[in-house]
Each structure stands twice: as C-alpha cells, then as structure tokens.
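Below, in structure tokens: the form predicted on its own, a single chain.
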Amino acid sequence: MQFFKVYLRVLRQLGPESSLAGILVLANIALAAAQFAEPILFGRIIDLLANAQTQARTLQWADLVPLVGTWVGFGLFTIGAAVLVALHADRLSHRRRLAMMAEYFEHVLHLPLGFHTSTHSGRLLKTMIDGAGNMASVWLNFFRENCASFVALFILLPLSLFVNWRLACLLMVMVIIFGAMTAFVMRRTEGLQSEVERYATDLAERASDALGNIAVIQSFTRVEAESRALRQVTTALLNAQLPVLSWWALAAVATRASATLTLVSIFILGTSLHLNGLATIGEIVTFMNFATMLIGRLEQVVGFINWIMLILPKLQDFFEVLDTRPTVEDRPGAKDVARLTGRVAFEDVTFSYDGKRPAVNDVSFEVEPGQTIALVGSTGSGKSTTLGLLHRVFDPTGGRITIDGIDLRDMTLVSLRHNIGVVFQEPMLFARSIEENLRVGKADATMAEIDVALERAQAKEFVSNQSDGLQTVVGERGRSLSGGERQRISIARALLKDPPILIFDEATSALDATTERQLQAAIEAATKGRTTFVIAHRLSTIRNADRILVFDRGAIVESGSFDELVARNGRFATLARAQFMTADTLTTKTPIAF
C-alpha cells in the first residue's frame, strides 16, 4: 500500500540525524518494555497480596517492597524518558522539516523553466509548506507515540504468552481482527483522500491567482464571481471530504467496541481458567492492565493512520516534486569555463517540446565575438527557443550549439550563464530593494559599479527620486514601479553582470518611445565588443544589426542585413511592410535600439 511506502519514506528523511534517530528509537524500546513491565509487577503483587489471603497469612511491607520498589522504579523511569524522548524529538523534528524545506526550495530552483511554466507557483509553495510540515509532525508522533506503540503490539505483546499463552492468545486475536479492520478501511479511503487533495490543491491555485490579479479583478468587478467561484471549490472539496470523515467515523466507534469486548471477553475468560486452575488472579489482572494498555497504543495508531491517510496526498505531492529530475543537467566531466570570447555556432540544431512537431528544425548559423543578431518573425517561429537553447533552458534533441568552439553540455550550467546576460520581455523583479534587485546580476558588484549600469540604463534620475533611492522596496514583481522603469532596472542588472554574451528578448517593449531613443546610445555602447542577439517585433530597432535572421516554423527562411532583406523583396520585407514602414522609410538609416 501507498501508505507504508510514503511512510517509510518519511522515516528515510532522518537519514543525517540517523544517530539520534537511532538512540531515540532505543529510548522508546525501553519505555515500551517499562510500561509493559508495570502490569505483570502488579498481577505478582495481586497474587503475593491474595495468596497470603488463602494461606491466612500478614504480610510484612518487607515482602512486598522489592516488587512495589521495582514497580515505582519503572513508572519513575518511564516518565524521566518520555520526557527525554519528547524534548529531543521536539528538536529534531524541527531542525529536519526547515532542512527538508530548504533541499526542496534549492531542488526547486534548478527544475527547468519548462516545468515552472506548466507548474503554479501557488502550488509549489504549498506543497513545500505543507509537506515539510506534515512530515515533521509525522517525526514527533513517532518518536513521541508510534514508535513505543509498534514495540508493545508487535513484540511485546508476543512475549505475554509467557504470562499466560490462553490469555494472550485471546488478546492477540482481538488485535488482529482489529487491525484487519482498520486496514478495510485505509482501502476504502486512500484514493477518495486523493481527490480531496486535488480540490485542496486548486482551491489554493485559484486564490493565489486571486490574489496575485487583485488589480484585475476590482477594476473588471470581479470581486463577487472570484468569491463565488472560490465557495463552489470549497464546497466541492467538503463534499469529497466527508466520506473520508464518515468512513473514520466508523473506524472510531469500532474501536471503542473493540475496547469494550476485549476487556469483557479477558474477564471472562480469566475468569473461567481461574476456576479451573489455569490462571491466577494477578494474571487476570495483568492481561486486563495489558488490554487496557494495548487499546489505548491502538487507538493511537488508529488515530495516527487516520491522520496519516489524510496527509499522506500532500506528502506524495512533496516527494513528486523531489523525484523530478532536470532536464538540463551537467554532464559527466562537464568543466568550468572562464570568461569567453563569445563565439556563437548553432550547428544543425534541432528541439521539440513534445518530440513530435519540431520547435526548432535544423538551424544553423555562425556569429563572431561582438557581432549584434536579430532574430524576427511571427509568434511561435521559434525566435525565443531558439535563444532558450543558447543559455541551456531546454538542450537540443539534435545537433550541437559551441562558444568558443566548446559545446555547450561541455560546461557546467553555472559557467555558462555566468558568460551570459539575459534581458527577459518581462522584468521579473524580486519584492525587494532596488539594490537587492541589481546584486542578482553581481552580489559583490561595488557601489560605483552599480551607478554606471543605472546610468546606462537610464534609470539613475528615477532611482535617485524614489523615497529611499536604491533601498526603495519595489514590491512583489516591481508593481510600485512603471513597466518602463522595471525594465530599465532589469537592463541595469544584465549589464551589472557584464557577460561577453548578451540577450535581448523585445527588452525595450515596455518603453515608451522618448525613453527608448535615451537607451539607444547607451545600450550599443554597452554592447560593443560582445556577442548580442536581440529578438524584436519591432523591425525599426534592428535596423543596424550585423545580421537578421528571419524565423518561420522554426527554421531560418532569410538571413542578411537589414538594406539586403528589404531589396531581396522577401518574408522580411513584408514583414516590415505589414508592420508599420513605407517605400521611403524602408531606405532611411536609423540608429538602432534593443
């Protein structure tokens, strides 16, 4: 069953804590052997006690302290080391949930873009939350209850047929009719508390995109239809969540049924061995205390595994996530690499999302150290993979793409990106200072440093008139700020960088048109003597580029400069036709921008 797997799992969790884990473990067999100690001392003092009574004997309190000291002993033994147990466990259970939160936070952060852009960040988040903290709670109740409660049923209990096997027997056939039960009803709810655990997945989906479109929603007044909408999921879930709870529900009231005739059917039975010779009352009363002790461990593992089977979603959601692996990894020997010169070749390269319609299909093209390439075309032409496949987004399904002669798989991923500046159409801005906001370019970039990028970017005036200059906090993903200035904040950080491999993708589309004429200058003087590719919709900002390349279905149908597309009357020319140029401005020299 899925249940004792993801358990065990769990457990394997403790792995770089196992010494503690192990002597905690200890801790709880001797506790478990103490509790179980207690009963059979009492049924040898209800025995010295009554046979003192058949044979018309007083008893001496010299007779009996041995035993009552023994038995005070244990139960002084066993408090002192649940207490011990539970601090530690307390203390561990902690220290490995924020270490399990931090392997799956870092595991996150190298998954593909691939997998974040079909994946809801929402869902990623809770999924962290909630497995790390539901598998320490899982730790606590172990050390704490189920462990102990795993000693006393499955070896101690065993070891009561020396007591008196007719006794136990009986005992040990109400467990496992009781387990058997239990176990009927784990079946029956596993997969329904999978589904609950999808609506509770969407329902956190749903208000995290709420919440991240608030401006959306109360300017189209949809406050009323997202509540709406957000009740019909939590009604669904309820709706998936009270068989669960009813099916429970009957496990519960079937052992308190349990508990009721175990303890009636050991009377009875002590009972009847006691008249025939076969059992002493200390033995009735040690299996009574046993029974008592035993419904008692398995009303928490009931409890436990009603807990469980309700988390247990939300942890194989935890470790689904952990299990995926990147598609993008460094190979075998992969070596790290200096600062390059920038030499680009794309040799036959070819890519597919879902290895049957190629995104990308046999391109190839060859760019010198500090060559400026556009690439254009249509939407879904291939222009963004195409430059994904330059910094090891995705890698290629067929052929190779070399810098400086050296195939990209060769490097390791940090390398490479370390060599290349990627300035995205959409900012991506952190919800933290400006400051904090350039450093992701370049941690240990000086504050002069950081002043030439603002100024190059164009962005100094606007940063030093915000209320804290550079540690203005610009909120979740820039919105205290313009499009315009998020972008020049993220043109400023690629430059902080200072890559010999710069990449464009429609970086000036926020602009408006003023700001965009300030950043020519500035932005073709920051990217002399480096490679740049720049993929633009807006056929005017490229005109001075050393090359185009013009996508369609993801090949390369033309490639020239600018004044050569146009007078080959090509797919370009009509491009630049259809967008907004005449016959005129089709000859006339801009400057370029990106």
Ligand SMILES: Nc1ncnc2c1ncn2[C@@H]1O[C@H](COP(=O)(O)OP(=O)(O)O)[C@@H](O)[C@H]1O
Given for the second form:
Amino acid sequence: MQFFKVYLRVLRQLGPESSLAGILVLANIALAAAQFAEPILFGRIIDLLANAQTQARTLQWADLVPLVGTWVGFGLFTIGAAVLVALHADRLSHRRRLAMMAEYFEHVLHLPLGFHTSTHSGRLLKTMIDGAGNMASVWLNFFRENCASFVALFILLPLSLFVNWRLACLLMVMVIIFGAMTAFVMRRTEGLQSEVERYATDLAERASDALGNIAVIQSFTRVEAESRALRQVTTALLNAQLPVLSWWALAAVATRASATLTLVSIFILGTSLHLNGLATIGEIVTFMNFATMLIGRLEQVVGFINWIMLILPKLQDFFEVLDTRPTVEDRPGAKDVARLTGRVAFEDVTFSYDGKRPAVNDVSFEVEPGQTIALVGSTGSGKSTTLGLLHRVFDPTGGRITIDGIDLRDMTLVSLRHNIGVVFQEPMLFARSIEENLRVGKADATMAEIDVALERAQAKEFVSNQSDGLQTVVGERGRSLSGGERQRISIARALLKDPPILIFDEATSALDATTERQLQAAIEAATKGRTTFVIAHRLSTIRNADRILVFDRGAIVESGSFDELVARNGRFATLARAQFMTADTLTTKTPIAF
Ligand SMILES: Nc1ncnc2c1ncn2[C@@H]1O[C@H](COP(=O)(O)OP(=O)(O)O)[C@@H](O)[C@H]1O
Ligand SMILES: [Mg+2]
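The form predicted in complex with this ligand is what I need now, so please give it after the form predicted on its own.
All chains and molecules follow, beginning with the one already shown.
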C-alpha cells in the first residue's frame, strides 16, 4: 500500500544521520522491552505472595529482593533510555527537516522553466513547508512512540506465548482484529484524503495567486469575488474532510470498545484457566497488564496511522516534486566550456510543447560573433521559444543548436548559461537591495564595475536619487521602482555578467515610448561586442540589426537586413506597416538611432 511505501521513504530520509537514528531505535527497543518486563515481574511477585498465602508461610523480604531489585533496575534503565530519546529525537528531526527543505529548494531551483510555467509557486512553497514539517513530525513520532509500539506488537507480543500461550492467543486475536479494522478504514479514507489535499493545494495556490495580483484585485474591485471564491474552496475542503474524520472517529470508538471487550475476555478466560489449574493468578495479572499496555500501544498506532493518512498526500506531493527529473539535464560527459565567442547556429531545429503542433518548425540560421539579430513576427509565432532553445529552457525535438560549433547538449548547463545573458520582458528583481540585485550578475563585482554597468545601463542617476542609493531595497519583484527603472537595473545586471551572447526578449515592450527611447542607449551599450538577439515590436530597436528573422507559425519565412526586407515588400513589409511604423518611416533611409 501507498502508506508503507511513503512511510518507509520518510524514514529513509534520515539516512545521513543513520547512526544516531540507529542508536535511538535501540533505545526504543530497550524501552519497549522494559515496559514488557514490568508486568512479568509484577506477576511473579503476585505469584510469590499468593503461593506464600496458600502455603500459609510468612514471606521473607529476601525472597522478594531479586524481583524487586530487577524491577528497580529496569526502572532506572528506562529513565536513561527515555532521556536519550527525549534529548536527541527532537534535535535530529529538526536538523533533518531543515536539511530536507534545503534539498527540496535546491532541487526546485534546478527544475527547468517549463516546469515552473506549469506549477504555481504558491503550491511549491506549500508543498515544501508542509512536506518537510510533516516529515519532521513523522520522525519525532517514530522515535518517541511508534518504534517502541512496533517492537511491542511485532516482537514482544509473540514472546508472551511463553508466559501463557492460551492467554497470549487471545491477545493476538485482539491485535489482529484491531489491525483488520484499521486497514479497512485506511483503504476507505486513502482516496478521500487525496481529494481533501487537492482542495488544500488549490487553496494555497489561489491565495498566493491573489496576493501576487493584489493591485488588480483592488483596482477591479474583486475583493468580494476573490474572498467568495476562496470561501467556496474552504467549504469544498471541509465537505471532503468530514467523511474522512467520521471514518476515523468510528475507528477510534471501535478500538475503545474492543479494548474493554479484550480486558473482560482475558479476565474471564484467565479465571476459568486458573480454576482448571492452567494459569496462575500472577499470569492473569501479567496479561491484564499486557493487555492494557498493548491497547495503549495499539490506540497510539491507530491514531498515528490515522494522522499519517491525513498527511500522506502532502508527503506524496513533496516526493513527487523531489522525483521530478529536469527534462534538460547535463549529458554524461558534458564539457565545461570557457568563454565562447558567440557564433550561433541553428540547424533544422524543431520543437513542440505538446508533441503534436510544432512551436518551432525546422528553423536554420547562422550568426557571426558580435552580430545583432532581430526576431520579428506576430505573437505566438515562436520567437521566445526559439531563443528559449538557445539557453536551453527546453531541448529541440529535432535538429541541433551549436555555439562555436559545439552542440549545446555537449556543454554543461552552467557553463552554457555563463555565456548567455537574458533580459526578460518582466525584469524580475529580488526583494533585496539594488546592489544585491546587480550582484546576481556578478557576485564579486567591484564597486567600479557596478558603477560602469549602471552608467551604461543609464541607471546611475536614478539609483543615486534613491533614498539609500545602491542599498535601497526594491520591494517584491522590484515593485517600488518604475517599469523603466526596473528594466535598466536588469540590463545593468546582464552587463555585469558580461556574457558573449545576450538575449532581449521583448525587454522594452512593456514600457512607454519615451522610456523605451531612453533605454535605447542602454541597449546599444549592451549589444557592443557581443552576439545579441532582440525580440521587439518597435522599429527603432530592429532598424539597425545586422539581420532580421521574420517568424510565422514557428518557421522563418524571410530573413535579411532591414532595407533588403523592405525592398522585398513581402511579409516583413506588411508586418512592419501594420505593427510598428507609418508609411513614411518605411521609406525613410536615415537610420534611426538604435
Ligand atoms: N509553456 C508553454 N506551453 C505550451 N505552449 C506554449 C508555451 N509557451 C508558448 N507556447 C505556444 O508556443 C507557440 C509559440 O510561442 P512563443 O514562442 O511564446 O511565441 P512568441 O514569443 O513569438 O510570441 C504559441 O502557440 C504558444 O501558445
Ligand atoms: Mg514571446
């Protein structure tokens, strides 16, 4: 069953600290054994007392000393083991919880953009916190109770056969009934709980989505609607949760009832065995104690299984993310390339998102180092996908891409990405200081380098006008800056990285014309001396490109310089007229400043 698989996997995550975990397991076994020995010793003492009474002789303390001494010994030993567990189980769980979070986080950061496009960040965050937190609780439970319970149930219970096999059999029957009942409820609730978890994840996703778009919600007066939608999810969640809770409540009641039945049965069977000389009074007392102890253990295990069933989907989600293998990975033997010169070649490159319709269809082109290439075409024509293939957001389904003659897949991802800088449409800044954001481009940049980058990105002036200059914190996603300012910081960031290949994917499209014009100088500075790919809609940006590639439905339908394409009066000319210029600028030969 899923339950065991996931449970064992959670325990396996203790691997890096397996020796400490092993010691704690031994301490638990000792604890369980001590708990088991106590009823036996107690029973023996009762038998001694009872025998003395029937034989009408006075019992000496000396007769009792060995038994009572052993009992005290076990007691002290129990305290020692319990202290060991109490001290280390918590620390171990907390250490491993944080380690798992770090592992998950690093793994998620490695997953390709394609994964992140289809998985909400709110969901990933919830899965990380829930998964690691619940795993820590599973470990804690394991060391504090479960391990001892399993030992009691699976090792010590069979050993009770040696004390009195008839009474032991009765106890075992009880355990089996318990087990069957729990298994039944588990099977009933497994599917139901996954549904609950789906709603819970929905909830997290919705909430974080709403918070991320708070400006839209407020300006479109959607507060009511969003709250209502969230309440609907909570209601659905509750409705899905209730049947699960009823099943487990039923299990708890049944457990209680069968516990009472067992105690009564042991007493009745014990008494009749005693009357037939098949059990001593001490044995009856021992088994009553066994039964009480086992019932405690069983109830604890049932409660634990109940709880695990509730969190099982969370743990599964966590492992599912951990198990997601990046579709783009380093090939065995992939080489670390040093700085490339930036000669890019696409050879019959085809790519499809869904395996049916190609988003990029048989695209071939070559670019000399230092050239500027503009990609134009209507939205959805495959421009971003083509450039995504260049920095390996995905791998082509057909054909190959080389830089300096080396297939991208023969270089390590890290070294490839060292060679490519991307300025995205959405500048994506961290909620950190401007300096920290710039250092994303180059961690060990000197202040002089930062200064030059800011200067060339036309960002120096506004940065020095900020309240704390470079130390100004820019808010979530850089919200405290204007769009143009954000974009200039992101250009400065790319300049600091100083890669031989630079990609501008609609870097200026979200900006107004004036801001864009101001950015032109920044972009021009950035393109100097490197191979640059620009996706833009405005004439000024593409006018001076060495070559323009015109995309339509994933394929290149025209290519050439601006003047060539205009002269051809084909697709580009039509597109140009429609998209970014008036008729007279089309015929103007004076180049517009880039
Ligand atoms: N992450 C994605 N998953 C599935 N399809 C996508 C994804 N991104 C883009 N597409 C589809 O691929 C095609 C090309 O998109 P894209 O390269 O973004 O075009 P452009 O950048 O030219 O506007 C479009 O039909 C688009 O719907
Ligand atoms: Mg695009």
